[in-house]
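To begin, one chain is listed below as structure tokens, in the form predicted alone.
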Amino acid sequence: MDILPILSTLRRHKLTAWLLILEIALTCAIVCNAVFLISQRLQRMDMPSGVAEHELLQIQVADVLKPVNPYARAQEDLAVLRQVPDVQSVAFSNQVPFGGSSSNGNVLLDPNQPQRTLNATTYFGENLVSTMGVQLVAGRDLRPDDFVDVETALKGLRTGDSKSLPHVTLITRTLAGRLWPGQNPLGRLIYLTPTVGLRVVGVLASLVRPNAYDAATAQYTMVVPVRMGADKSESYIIRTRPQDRARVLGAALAVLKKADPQRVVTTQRSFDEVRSRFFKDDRAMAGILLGVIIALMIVTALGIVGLASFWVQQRRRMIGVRRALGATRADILHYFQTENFLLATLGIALGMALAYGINLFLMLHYELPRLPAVYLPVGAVLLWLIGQLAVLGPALRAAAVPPVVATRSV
């Protein structure tokens, strides 16, 4: 089709084509951003914990005055709770994955250093790696004599008693990369402070952080063989078949409540509960964008089938005389099919430079990673689509227009 006659239309309405290409342009620009946080958000949700999550539970509770032994009231519980049918394993932790509160420290390669390496998560607690199953990549697990109470270890720091102090610890493989690049990191030396250093006896596969919010340090984690005592904010983490939590939950809080019946629960729930809450925020906001998107897509659509109409009614004439010389509906359909298609693309063009400035304004104030390029014609494709399908209405019904009724018209 001949596309001067559409282009000479346009320049007798340009306000109107103009305006038309703005909104085309502004809504490729807002799609094209929000359909990538909205993949940014989904991959953060669907980050790995490296737990078998659909079989633990976790719980923690509160005394209502403090235990005279707090070593010995843990160790009483996980000994009760290990008790409770269809309970595989059982631990005692200061944290858990995705919890949100994360309990970190300082690494450090060498204890003369100034600066940090790094910070990383430091998970306490018997029996970790198997109950939370954690898969152990290289080297070995803690055994129960790397293990020190937490109190013990505490004055250790204090006098500077080196033996009262844990001297192992386990590590993720993506923080043994991080540390040293390309080597076997079994036996080497962390410090954690300038005082404190931990032989590495084993390679973790995963483990997140507790407070995993920037993916990059997801994994850089490590268990201590720290033994605490039931006297804070801890949890028993109870692991089971998948479908079994809620009848173990039920059994090993009544467990608890009949060890100590003044004491009070805190936290109940399962491990896909812990991760559900974690990202909640992040479900919402996928979920705004995405209405964002809709509500954008569909004022663009009635823009192009107002206009579309709006020009249909005006130009009755100009169709009854292409009729009249010979042009058949399919030639008055291709015509406002056309005529959309070359403001849509204007519009489309215009507005990936605006994505991309937006993309910019997003990486400097907010630290969003760059705009895939993918991500434009993707965009491009909708939007050519839904002015296609916008305009189809209007165009059939100028088509349908009878030559002598449009002629009559005038």
Second form
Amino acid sequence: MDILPILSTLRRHKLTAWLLILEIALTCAIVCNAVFLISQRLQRMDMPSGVAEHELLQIQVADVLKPVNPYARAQEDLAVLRQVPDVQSVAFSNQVPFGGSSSNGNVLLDPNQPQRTLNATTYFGENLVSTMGVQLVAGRDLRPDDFVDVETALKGLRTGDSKSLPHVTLITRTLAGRLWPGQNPLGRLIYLTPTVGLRVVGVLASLVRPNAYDAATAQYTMVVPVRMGADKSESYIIRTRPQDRARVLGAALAVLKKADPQRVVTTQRSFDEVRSRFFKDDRAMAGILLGVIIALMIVTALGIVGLASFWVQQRRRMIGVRRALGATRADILHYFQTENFLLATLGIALGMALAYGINLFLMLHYELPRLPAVYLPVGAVLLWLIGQLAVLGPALRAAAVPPVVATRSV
Amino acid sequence: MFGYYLDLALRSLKRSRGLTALMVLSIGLGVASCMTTLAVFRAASGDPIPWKSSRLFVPQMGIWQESARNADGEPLDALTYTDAMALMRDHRAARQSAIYAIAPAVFPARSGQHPSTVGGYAVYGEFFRMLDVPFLYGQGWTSQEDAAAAPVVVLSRALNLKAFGGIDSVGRMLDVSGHDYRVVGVTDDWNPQPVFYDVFGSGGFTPEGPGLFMPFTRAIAAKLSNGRTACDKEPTQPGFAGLKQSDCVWITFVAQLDSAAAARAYRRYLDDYAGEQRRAGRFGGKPNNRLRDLPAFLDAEHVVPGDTKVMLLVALGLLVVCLVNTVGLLLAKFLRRSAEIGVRRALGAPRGAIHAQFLTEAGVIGLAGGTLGLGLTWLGMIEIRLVLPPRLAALAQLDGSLLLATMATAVLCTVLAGLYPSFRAARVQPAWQLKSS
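Provide the structure of the form predicted in complex with the partner chain, given the form predicted alone shown above.
In what comes next, the whole complex appears, and the chain from above leads the way.
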């Protein structure tokens, strides 16, 4: 296909051609960045939790009147929950992965260091690792004799009596790698305060924080052997088969209600719901961005259709002359397709530069990462496709112009 | 004359239906997507109490050791019980209130209903006047009732409906967490977003407004447990008593300061207080106090997620693309009509008349596009409700000013888009034009 005649024709429509190029460039730049933003959201929503999510249920209850002995109450509740048919395991935890509300501690490697090394979340509760299906990659799980009651631990903290404090902890592989890169973490000490030293006895493959808002620190997790009493902020975690979840949840609520009819169930959900709730905003944002991209594509396509049909109408005589001189329908079709391809390519080239510019601006002002180069071809291909699709109709109409038009005066 | 131009415009638009439809659709889509995104994010980033926000202040104090502080150097956005009580006692602001979130069990007065936990706040009586909380019945409690830790309660309209069937329940008794409370007021629906009086606990947005309020002093006496707590060290004593004595922060605070001088004085007072506590050994680390007015505080707290601004940029980009698109199409359409312009100029039409004619035509397209955009915005709002989490979707209201903005944007865009083509068209030499055709 000869490009020069196309260019010389376009030179007669400089302003409109440039506007179309500008439109394509803007669309390309916005689409590249929006697709990147969407993919970041999707990536975040895929964040691994390290637990058997499809097999877990969470229940929280609030007592109207405080139980006399909250520890006994918790143990009774756990016992009745274990009796529910199809329940495989039950744990009592201060927090749940992706639950939002979290307990966190400052980690020190040396009890006397002035600044914390990092901030990690602390899971408390018995049976946690086995119930949630967290994979232990080194060392051992927590044993019943490791556990200390919350109030005993608090008293130990107050009096400085280290005997009544927990002594061991499990940490995630990520946390171990961050604290002691390339070394064996087992047997090493972590300090939560200068008096609370915890020896690492086990390493977990993965266990996400309840407050995993930042992917870099999402796996900074410890499990500390502290036993809690029944309270509205703690959760019962139940493991069962995926297909039994709804039934088991109903039965579990019934036995908990039966144990104390006065109490109020504040949370009852599967872990799938926990995850979907945690990432709701990300999903919404991705949805809106997708809507904007589609709207943008439609608008650009409409612009191309409009301008192309206008040009076809304007050049009917020229088309007729070309047909009369022996050009085939395909030649005319290709002429308009090539013209659009040229405009789109120019627009895309400009758009890529613009996309990088916008990304730089976003990086500077909104803490976004750099746009990977892989998104540029995505935008380019999308716009080429849109352009070709949009121009097809007008180009076919042009190809249908009969040669006899050449002989008519306007 | 305008009627004539309107007639001309309609005739011209009828001649090229396809192109007209494209322009209208393009404007409609652009305006609608831009307005829908704006509706959501303007609401999310809005001022929750615009008529008063510059007079409401949030005192913050850095009280922990350097090692426990935030990396960005911002002090905590809540106070300890000790400090909140000291600020209340000294009472240096025109109005002020310590605030904490409670969720007591409420036993409805009507039989046959189950107890349920109701989210609310423990506040001082001045809270309602300070934040202009609207009342349906009754009013807030007095400072005497604050001092006496009186068992009184203010209900939300929703809780009043649930507990008392929506009647004027002032003077009635309600069982809250096992004790009788006298209802002194019922608020109208009130849920300003962001939840500026409890950013610490709410994170900024809640789908439901507070269900009940009770005196702060009473909630403390009844040991009603709080929502979020942030600690440097574990409290040295267990339970509520330990929390009250600890360096944990869990109480938010709002003060009304009516003049710049009052704000300065309060800032000085805050610095003096923190200095005193630091000398006494209660506060660690370097002095780090803040007294920001509400807009500045919300900004510093990053209540509005960064995404929101990115989304606004995207929406704006979309509008720009639509504008460029429409300029291109209008240009194509108008420049084609040089023959017609030539005839009109030759017959004596001044340039102004050509401008007016073309601007009328552009305006008609703009109005049509705006009307379409209005409809599409409405559809967009429905989609928003499906896609967005309720707490954000509830914010997205299609209000009158937005409607007006939609129309104005559409017409302005197209008139701007029509300006250049009409300018060029009006400059066409009539003689040259007549000759060539």
